[in-house]
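Form predicted alone, single chain, as structure tokens, below.
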Amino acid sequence: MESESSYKTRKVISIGTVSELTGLSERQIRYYEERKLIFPERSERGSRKYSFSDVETLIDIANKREEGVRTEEIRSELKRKKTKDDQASRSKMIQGQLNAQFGIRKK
């Protein structure tokens, strides 16, 4: 599971490839970045780099935009989802620490 997480979150995909994968133009992808919906990393040369998770998010954003959802609403939804995911990760980490502390193993 950990390796699945790392390949999904590693930011190694160029904007051109993301454009091909999503059907969005590079301009649309940059617009979603400007609207704080997606957060690519920058390479040493300044190129945007995206993850598979970013690609999934962009497809979701594009679908919502086609349905008429405003970018502000999408941003709020993405923040809520991130908060929920962060809380779930934190709970899982704490449970793992407790299990390790008390010698509890999953069967």
Given for the second form:
There are 2 protein chains.
Amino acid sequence: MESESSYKTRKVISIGTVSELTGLSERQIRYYEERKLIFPERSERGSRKYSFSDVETLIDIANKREEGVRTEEIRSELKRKKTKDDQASRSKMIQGQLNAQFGIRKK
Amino acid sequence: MESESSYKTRKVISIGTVSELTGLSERQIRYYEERKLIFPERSERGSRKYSFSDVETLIDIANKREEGVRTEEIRSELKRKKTKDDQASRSKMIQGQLNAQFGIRKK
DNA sequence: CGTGTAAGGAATTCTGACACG
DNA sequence: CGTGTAAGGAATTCTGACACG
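Structure of the form predicted together with another copy of the chain, given the form predicted alone:
Zooming out: every chain and molecule, the one shown earlier first.
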């Protein structure tokens, strides 16, 4: 089963554009990576590439930071969220496999 | 009613990444713009920005070109497709407005 | 801790042009 | 017509560091 790699999660946006999209400085964006809040990929030449999903996460981070929340705390909140999302995703995938094996019953 | 500006149509990808994604040279990508096959936006500093939708169009163009279709011909085909898409989009929008005014009946 | 900045280098992007055909 | 390439300049991105605190 092919993983989606959708428009939302495909990492293709460079840091300058992410900066425009989020209002954050490039320094801030790189720092949040250092603190493990986001995980850009690297292009062949080594420049950071972000997804729309990363941009949304960064906007969340910016809001939390404005409230004075420390990066370490934001990190653990994000981890919780990621775990949930992963569970939802796994659940959907299993459901897909069941449908494939036994056919779709639900109308 | 706010226009979508979704992940698919938001122009945020720079030409180097588009080149990787499509297998086309930057020269080719700029030339197809010159011939009015694609319409990137420009960032504040003047660099071209493409959407995932543009990337898909470019892949279509690459396939047509391999078959030997001239850019002029591809241009008119794309225009036809765009007209259809616009009509579908308008139709959906009107449906949305109707639903908003009279409520959604269809189950 | 979180962010700004100057520093130097490497890679990117841009335009207009010449080339081939 | 469609694409390659060399050219020169401007803007981008990277890393490691110093600064403030």
